[in-house]
Every structure is written in structure tokens, then in C-alpha cells.
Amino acid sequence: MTDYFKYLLSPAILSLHAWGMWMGGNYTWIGLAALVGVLCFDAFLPRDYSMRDQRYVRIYDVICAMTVLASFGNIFFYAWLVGSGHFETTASSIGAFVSMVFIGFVIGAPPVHELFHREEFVLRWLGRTGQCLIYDPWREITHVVTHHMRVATPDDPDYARRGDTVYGHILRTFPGQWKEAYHLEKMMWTKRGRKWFDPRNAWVYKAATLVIFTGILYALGGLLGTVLAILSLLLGPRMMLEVFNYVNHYGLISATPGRFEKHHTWNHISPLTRILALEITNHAGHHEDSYKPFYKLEPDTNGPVQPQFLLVVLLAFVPPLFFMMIKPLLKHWDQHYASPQEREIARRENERAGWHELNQPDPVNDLPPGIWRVAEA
């Protein structure tokens, strides 16, 4: 039964954060402090490959839906507090804003992603509407269609090739996603013989949702509350999702576009990260069947694993350190996981990136076989 209660960790941190904002002053940092504390503690825990209890799965769905609704309440609450001049000091204003950025990413985004993948109408509708919490209702289009079909190939806008920095990735992925989303939407209304402004087109509904969401923010928080609330969503869940994509697919190669295999993605299997991210870091399971609910995902006991999630995300912002971490892992992947075709593509990618050392075997310093197997973890 304890599996079900584990997923109350996110609502608990969200509630603590809301309480801290209400108290004001230095309490505005308390939600962020709790989140960072949990992730730091997670870094010292062994990997968790356990399956979840699936006797009463509706409990998971209720918690997930509650977290999305609570995240809506959180952003509306923040806009109202800003608009009413609640934060009296600079430190409290900064604390509330920075906490909104990171809690929006770690707590708010995962249940939105989980629900817009679902096949049940109500849950999927909530997930699609929840994309307002990343201030991009169109994100689902390229994620579900393009990303899951073309993962680990240059045709996937979410994919970062070897040698790419996170800054270059962010500048490239957004235009790529917008272009792909427009292409897919246009294809749909053209095939159905509709005008671009037909209200039955999905993009019209999404735009209307975003307008209503923004209107509520403005009614509660005025101009300043609206601007800061939207900015926290753009810098937090929206941009940080691309950092997440950057690290989770970095440099891996598929020679079979459209046919996913488990070694085509990185995983983060530490126990608290799995819980906070609603198993999205159990990444191979998610890509194997993107419509499978998070509590049914099976951790890959032999899949590529990166160091702890928070550490990798922080390293991504310092490219020399990130490359220092990722190069040995990529070399190990090339030697032990890649198919012959993928190994040849990887060799050319290493040359293109100027990472020639990855093509030179070094028996003394190369990582030994089996480092990602459960028995040797």
C-alpha cells in the first residue's frame, strides 16, 4: 500500500510552497528548499528497479489529477499574491519567483505530461488543458507525434546531437517544434477540407484555452501578477523541459527510425526522482509504450543510466563539465549497446563533434562492461 502514498510527495511539497508564499518573508524559499533537499537526499540512495503496486491504480490517477489541479491553484495563487503586493521585500519576491520556476518544472510538469498521454477522455482533457501550466498548449503535438516517432534521430526537434550544448539546443529546439507543430496542424485541417481558422481545428481550441488562462491570471493579479506568473512558467516548466529532453536523449543514436529500442534513451532510476517525475525518468519504459500509465512502467534493468537527475541537469548548464560526464558514458554505449549500424553512425558523429577519442579503444580507462546491469549496480 505504501506505493500509493509515495506519490503524495509532490502535492506535499506544493502545499508547503503555497504555505511559505502565504507566510511571506524568508518562508517563500521553503518549498524550493524542501524540493532541493529531497533531490539531494535522492542522490545518495541506490537505484530503484521495483515495480509499483497495481491493485488500486485509480488512486494513482486521482493523485495525478489532484496535482494538476493544485498546480493551477498554485499559479493563480502566486499571481494574486503578486497583484495584491503581498511580497514586501525583494528577498521574498525573488524567493517566491525562483521557487515557482523550479516547483513548476519538477512538480507541475510531470502530471501534465502523464495525462496528455492517456487514452481516457477526462484524464487526457485535463492533461491537454494542463499544458497552460507550461504556457504552451501546442507542446503535446510535437511531443506525442514527432518526438516519440523519431527519437534519437536528427529529425526529432527534442534530440541533442553529440557536441551540442544546452544553449544551442534551446535555441534550435523551439523553432523546430513550432515549425513541426504548424506543419502537423496544417496537414490536419487541409486533409479535412477546413479553413485555418475553423473552430473545430485543435489549434483554435488550444489558443482559446491559453487566452482564458491568461485572462484569469490578469483578473487575479493584474498586469504585474500576470507577467511574473507567465515568466515563471516560461523559465520553469517550459524551458526546463527542453533541458530535460537535452539530457535524456543526449547523443544516443537510432539506426531504426520509428522503431524504438530500450537502449535509445537514458534513464534516471533513483527512487525519489522516479516518484517526483511520475516515472518519466524511467524513460525506456515510457518510450516503449507512451500510452502505458506511469505506474505500469517497467524499469530497464540493463539500460543506459546517467548519474542522479539533479546533478545532470545542473551539469548541462556548464558544457565542459557536462561533456566530461557524458563522453565516457557515450563511449561505453557505442562499445556495448549500439548495433553495428548505430556504431558506424556514432563513429561519424564523434568525428563531426571533434570527439575523436571516443573512436579510440582505451582498455585501461574505458568503462568496464556491465556497469549498468542491476547485479553490478
Given for the second form:
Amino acid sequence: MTDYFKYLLSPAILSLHAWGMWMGGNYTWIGLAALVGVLCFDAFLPRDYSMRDQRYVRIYDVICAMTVLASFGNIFFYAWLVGSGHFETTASSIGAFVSMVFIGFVIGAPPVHELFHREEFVLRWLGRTGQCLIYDPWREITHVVTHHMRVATPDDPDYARRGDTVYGHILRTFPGQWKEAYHLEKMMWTKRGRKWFDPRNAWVYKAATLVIFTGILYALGGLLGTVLAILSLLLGPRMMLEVFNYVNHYGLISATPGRFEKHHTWNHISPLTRILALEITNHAGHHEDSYKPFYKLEPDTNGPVQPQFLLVVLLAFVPPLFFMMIKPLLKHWDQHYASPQEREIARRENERAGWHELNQPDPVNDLPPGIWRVAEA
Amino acid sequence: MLKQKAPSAATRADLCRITVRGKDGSEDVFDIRRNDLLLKAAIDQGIEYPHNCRVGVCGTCKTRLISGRVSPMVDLALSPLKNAEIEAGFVLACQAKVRGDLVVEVKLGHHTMLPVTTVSARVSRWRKLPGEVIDLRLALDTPVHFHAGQYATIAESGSFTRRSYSFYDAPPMDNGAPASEVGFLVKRLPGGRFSEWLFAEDRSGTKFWMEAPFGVMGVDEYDRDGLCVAGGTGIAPILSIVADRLRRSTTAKFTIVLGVRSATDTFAEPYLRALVDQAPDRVRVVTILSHEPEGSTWAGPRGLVTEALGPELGLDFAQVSAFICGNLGMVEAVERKLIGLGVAEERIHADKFIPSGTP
Ligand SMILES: Cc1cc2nc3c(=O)[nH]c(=O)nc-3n(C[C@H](O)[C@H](O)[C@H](O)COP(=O)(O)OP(=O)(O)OC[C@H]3O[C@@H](n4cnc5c(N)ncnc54)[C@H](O)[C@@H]3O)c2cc1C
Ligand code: FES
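Please move on to the form predicted together with the partner chain, as the form predicted on its own is already shown.
Full assembly next; the chain just shown is listed first.
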């Protein structure tokens, strides 16, 4: 039974954060502190390959939907607090803002992603509308179509090649996604024989949702409340999602675009990350069947694993450190996971990145085989 | 032909029963696991389900859903299906997750399905032909089986760029033997990532990877006369099909209608001549030019390839098998024309050269 309650961790942190903001002063940092505390603690826990209890799966859905609704409540609450001049000191303003940024990313974004992949109408609708929480209702289309089809090839705008820094990736990925989203939306209205402004087009609906969402923020928080709330969403979930994409398939190579294989993704399977991120870091299962709900995802017991999630995300912002971390892992992947064809592409990618040492086997210093395999019990 | 191989881990409750109705009233039944992709699961069981790209871009696996529920992986409006087809209940089998028992309408092939393999190869011939075409031959490190009219997906070693090309060879003579060398006709597409790379310099000796065989184009009774219509390098699978059928039947006759731009686009000539030499009284070639300058010495027909199709060919359209290959617009136009001339829909076999890479 405990499996179900694990996922209450996210709403719990969210509530704590709301309480902190309400208390004001230095309490506004409490949400961030709780989040970072949990993730730091997680870094010391062993990997968790367990499956979730499957008896009362509706409970999972309810918790997930609740988390989306609570995240809406949270951003509205923040806008209102800002608008009513609740944060008196600079420290409290900064604390609330920074907490919003990180909580919006770690707690707000995963259930939105989870639900827009779902088939049930109500859940999918909530997921789609929930994209207001990343202030970009268009994110879903390139994610579901382009990313899932072309993962681990340069034709996927969400993919970072070897040698790419997170900053370069962010500059490339946004225009790539916009171009792709426009192309796909246009295809849909052309196919259905509609004009671009037809109210039945998905993009019109999305734009309307965003306008309404912004309107509510404005009604609650005035100009300042709206601006800070939106900024927290853009700097938080919206941007950090790209950081997540950056690390999650970093440098891996698929020679079979359109046909995902489990070694085409990294995984983060430490226990608390799995819970907070709604298993999205347990990534192989999600790509194998993107309709599969989070509680059914099976951790890949032999899949590529990166160090703990928080650590990797922080390292990403310091490219030399990130490269130092990822290079031996990529070399290991090339040697033990890539297909012969993928290994040849990897060779060329290594040269392109100037990482020639990855093409030189070094039996003494290379990571030993089997580092990602779960020890047989 | 349907070997029932229930996946071992699946229990009865996990299995969905798929009933396939053909337009001719035939009915095939097989089981697949719930939540599997319809096309992939069928192919894995050795069922010859029509398909090409397997990633939702070619439309070959178009299937009419009569009853039951599937979930498409992407919005069908983003697929090659037309809006009217979507509304009429068509889905793409390669994109359809099976959610329960289904009744579908699609034409299954009844040949042996060949396993798809990935093999390494080296370029054994790289030859520029008139009309911006390259004859590319690959010597395969591991021989591969294929049927006439099928295609392969190839990529240069070390490159992410993969593209599909049809074999122009017939499968090896002795029935059942794999081919150790295969050939493709690659048209240069201005700005095209793969074809421009291939044209840039002699690629002899370059290592390639090839995944094959794909496609189900060349199926029909061997003794039927064939009407083959090709646009440009669409002639490749036609060469394969005609050469194969000339060997398998002693009576079938073939009319090949080839559309190219101008009289200088003679890339296909030696291959066609070889076919005619093989059976002079059974193979006839009509070339039609779409962009030949006025007043040139060309005495043959001019216009789009559809304009060469008509009673003047002297064929019994109700009896022929038709094989069409070329770009999407050309194939669709030819299909419409042939149906108008009385060719039976189930005897029209088409392969569309849609862009096989990603933009
Ligand atoms: C089943 C199948 C079999 C094929 N067989 C052959 C064959 O035997 N010989 C052959 O020459 N080609 C064949 N093709 C097409 C081939 O796979 C490539 O798409 C083509 O060679 C272009 O690749 P590229 O990398 O040069 O161009 P890309 O870089 O992929 O394309 C550049 C631009 O041209 C457009 N484009 C791409 N392909 C086409 C096309 N076919 N028609 C019109 N516009 C296009 C693209 O949309 C893009 O804008 C086949 C395709 C399929 C699906
Ligand atoms: S095989 Fe399904 S669309 Fe190509």
C-alpha cells in the first residue's frame, strides 16, 4: 500500500511551500529547502528497481491530477501574494521566486507531461491545459510527435549531440521546436481543410487557454504578480525541461530512428527522484510505450544510468564538469551498448566533438563492464 | 499461412483477437498482445501485412477499422491519411496500439515474409548515369534474402542519415538463395542530404550499413500480363519485378511505361535493353518525356506519364496486374487513371518514393 502514498510527497512539498509563502519572511525559502533536502538525501540512497503496486491504480491517477490542480493553485496563490505586496523583504521575494522556479519544474511539470500522454479524455485534457504551468501549450506536439519518433538523432530538436553545451542546446532547441510545432499545426489544419484561424484548430484552443490563464494571473496579482509568475514558469519548468531533455538522451545514438531501443536513453532510478519526477526519469519504459502510465513503467535493469538527477542537472550548467562526468559514461556506452552501426556513428560524433580519447580503448582506466547491470539477487 | 505463435508470456486475457477481412471476402484470424502495435505484432508473427516505412509516413499500412479500438501513436491528421479516410475509420497499423479485439479490412499478402536484417557492405560500383542518377552497388558482408520489388534502407558508416532505395536486381536465380550484391538507382535531389553527398565524389569502397528487405510490392499471380508504370528512378523496382517474372512465367508479357524529363535522361536504357534482350517478344518499353524541348529530334510521346496510358497500348486492362512506382503525386495520378481504364483495384501494386528521411 505504501506505493500509493509515496506520490503524495509532491503535493506535500507543494503545501509546505505554500505555507512558507504565506508565513512570509525567510519561510519563503522553505519549499526550495525541502526540495533540495529531499534530492540531496536521495543521492545517498541505492538505486530502486522495484515495480509499483498495481491493485488500485486509480489512486495514482487521482494523486497525479491533484498535483496538477494544486500546481495551478500554487501559481495563482503566488501571483496574488506578489500583487498584494505580501513579500516585504528582498530576501523573502527572492526566496519565494526561486522556490517557485524549482518547485514548478520538479513538481509541476512531471504530472503535466504524464497526463498529456494519456488516452482518457479528462486526464489528457487536464494535461493539455496543464501546459499553462510551463507557459507553453505547444510543448506537447513536438514532444509527442517529433521527440518520440526521432529520439537520439540530430533530427530531434530535443536531442543534444556530443560536445553540445546546455547553453548552445537551449539556443538551438527553442527555434527547432517552434519551427516543428508550426509545421505540424499547419499540417493539421491543412489536412482538415480549415483556415489557419479556424476556432476548431488545436493551436487556437491553446492560445485561448493561455490568454485565460494569463487573465486570471492578472486579475489576482496585477501587473507585477503576472510578470513574476510567468517569469517563474519560463525560467523554471519551461527552461529546465530543456535541461532535462539535454541530459536525458545526451550523446546517445540511434541508428534506427522511429524504432526506440532501451539503450537510447539515460535513466535516473534513485528512489526519491523516481517519485518526484513521476517516473519520467525511469525513461526507457516511457519511450517504449508512451501511453503507459507512470506507475506501470518498468525500470530497465540493464539500462544506461546517469549519476543522481539533481547532481546531473547542476553539472549541466558547468559544461567542463558535465563533460568530465559524461565522457567516461559515453565511452562505456559505445563499448558495451551501441550496435556496431551505432558505434561507428559514435566514433564520428566523438571526432566532431573533439573527444578523440573516447575512440581510444584504455583497458586500465575504462569503466569495467556491467556497471549499469543490476546485480543478480 | 498464419502460424499461430502466441507470445509465451501472454495469458489469454492479454491477447486480442484480430479478424482481417479482405475485400474478396477472405477472412484471417490471429491473436496479438493487448497494447502491442498492430503492424509490428503481425509482422513478428510472420503475417504479410502491407507496410513500408513502419514509422507512419508512407501510408502503406492503411487499414479500415470495422470494429474494436486502437490508439494511434500520433494524431492521424499528421499522417498521410486523407481527412475523408480518417473520418471513414481508416488508421495506420504501424501507429495503432491494439486495445481490444478488432475486425479490420486490409489486404494481407500470402507470401513468405523474409526476416529483416542489418548487414554491413562496401560500395562495389559507383557510376554516374545520364540524367543525374547514380548506379550504386553494394557488396554485402552477409548475403540477404529479398523478393522482387522490395527495398532497403541504407546509411553510410558513421552517418545518422538513412534513406530507402529499391533494389533494381531480381533476386538470385536459384530459388531461395540470398543475394551477396545488390544495386540501387539513386536520383540526385538538389539540396538532398544523402543524394548530394553520394554525388559529391566517387564513393567506391565506402562502408555502408543496409537494413532489408522491406515492402510488399511485387505480389500477384506470375502468369498475368503486367503493366508497369515508372517515373524516373521508380524504374528500379520495376526492373526487379519484370526480370523476376520473366523467369517465373513462360507466357506473361510486360509493358513498361517510363516517364522521364527529357531525351538526355537515358539512365535506364541499358537495364531496359537487357530485359528486352532476355525476352524480345514479351517485353515492350514506352518512354514518355515531360520536359523535352519543342522541335527536338524526339519522335516518341510527350507529356506526363498518365498520358501514355490508354487504349492505344492495346492491353486488356481488366486482366493485367499493374505495378506503379515513382513519387507520390505520380503514383496517385496513375492509380486513378488505371482504375478509370478498368484495372481491378486489388491488382494495382504501388510503391511511393516519398521522402524517406526526416527534414
Ligand atoms: C520505399 C521507398 C523507396 C525509394 N526508392 C528510391 C529509389 O529507388 N531511387 C531514388 O532515387 N529514390 C528512392 N526513394 C527516395 C529516397 O529514399 C530519398 O528520399 C531521396 O533519395 C532523397 O534523399 P536525400 O537525402 O537526397 O534528400 P533529403 O535531404 O531527404 O530531402 C531534401 C528535400 O527534398 C524533398 N524530397 C526528398 N525526397 C523527395 C522525393 N522522393 N520527391 C520529392 N521531394 C523529395 C524533401 O522533402 C526535402 O525538402 C525511395 C523512397 C521510399 C520511401
Ligand atoms: S508502414 Fe505505416 S505508414 Fe508506412
